[in-house]
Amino acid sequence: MTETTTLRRGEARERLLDLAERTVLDKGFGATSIDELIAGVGITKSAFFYHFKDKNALAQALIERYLENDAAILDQLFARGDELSDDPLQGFLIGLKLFAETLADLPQAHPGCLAASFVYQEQLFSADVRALARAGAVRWRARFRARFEAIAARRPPRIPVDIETLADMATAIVDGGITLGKSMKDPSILPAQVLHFRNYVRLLFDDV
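Taking the form predicted alone, give the structure of this chain alone.
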């Protein structure tokens, strides 16, 4: 196998995942067929099965890639916030502002949360894929809980608050903002909701 052939096969796999993600977010996994994906990418059915042994394998690759990309984006944004402030609250607020700006810069409304889409249709997937989809929410909970614990250690909240429930609020805000933005066809809703969440966090922990 030549290096060129390997590269082309790798490109075909990424094109399949790109198209599958857009299609699943648009109309759901159940309504997404292998035939439309191979037609859209311009490959043979045997080429599809070279990359994915079945549709469930495609689902697993989709969710793994989505969660990896999601984590990389958030890591970058909140690391930048930490670089700009030694105060865990201020660093977190900067990270949320950068997150809202990133969402506002999208050319169209956010395409949707693939992990949430998989949870909504979990009866279509194997136990492994269902576990990966749930892992998305668990990772968000752990990420934001760690942030809030660090903030609370320096700045006790002004009212009693359950840190884990507060961490889950981040997921609820983003997933709800995506749904509302798509329903209203208004891409400004999601970043605005993130900024409202930012204001709430500031009011909860800021002692000024």
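With the form predicted alone in hand, show me what the form predicted in complex with the DNA looks like.
All you get below is the one chain by itself.
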């Protein structure tokens, strides 16, 4: 039997990241101790520092995973929206609705946004981690900016708006919705806010 009662060789790093992500989203990064992580996974402190040179490196790995995952989800949702409509505006509105539904269906409370959570503890992290969080925001900006440019090319907005800050509004409303939802312990807040953003886009570009 190659299988042991504990861990397969090489499995530790992966399980560390899984447990760390759950714990950090639940308790916050500062409140997550290395000791509890290694106890949970069943490895030693030496093993932790073998995989990650310090706690910062763990944060970096976490945020990288997180950003990849969330980009994949958004790609999928908005691709589906565009499948269902040829119009860039209508496809986007469908995508936003799917996004709100996805957020609403998430297992109790939303996962919280790792990137946003790290911004608030800036000095705990190295410049690399902060740069990664910023890169995440830049990707969101680029994604939504491109879409709004395509929409505005077809028909101008009802009132003049700046496309870049409108794109940023997606990021802001999601971060703000997560924060408020966490604070109020109400998971319905985030999807509701996304739908308000959707309303704003409709009122700007659609015939309402």
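Computed from a predicted structure; not experimentally measured. Throughout, rigid core stands for the largest set of C-alpha atoms superposing within 1.5 Å between the two forms. Positions refer to the first chain, counted from 1.
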Would you say Ala142 moves its Cα by 2 Å or more between these two forms, aligning on the core? no
Superposing on the rigid core, is the CA of Asp26 displaced by 2 Å or more between these two forms? yes
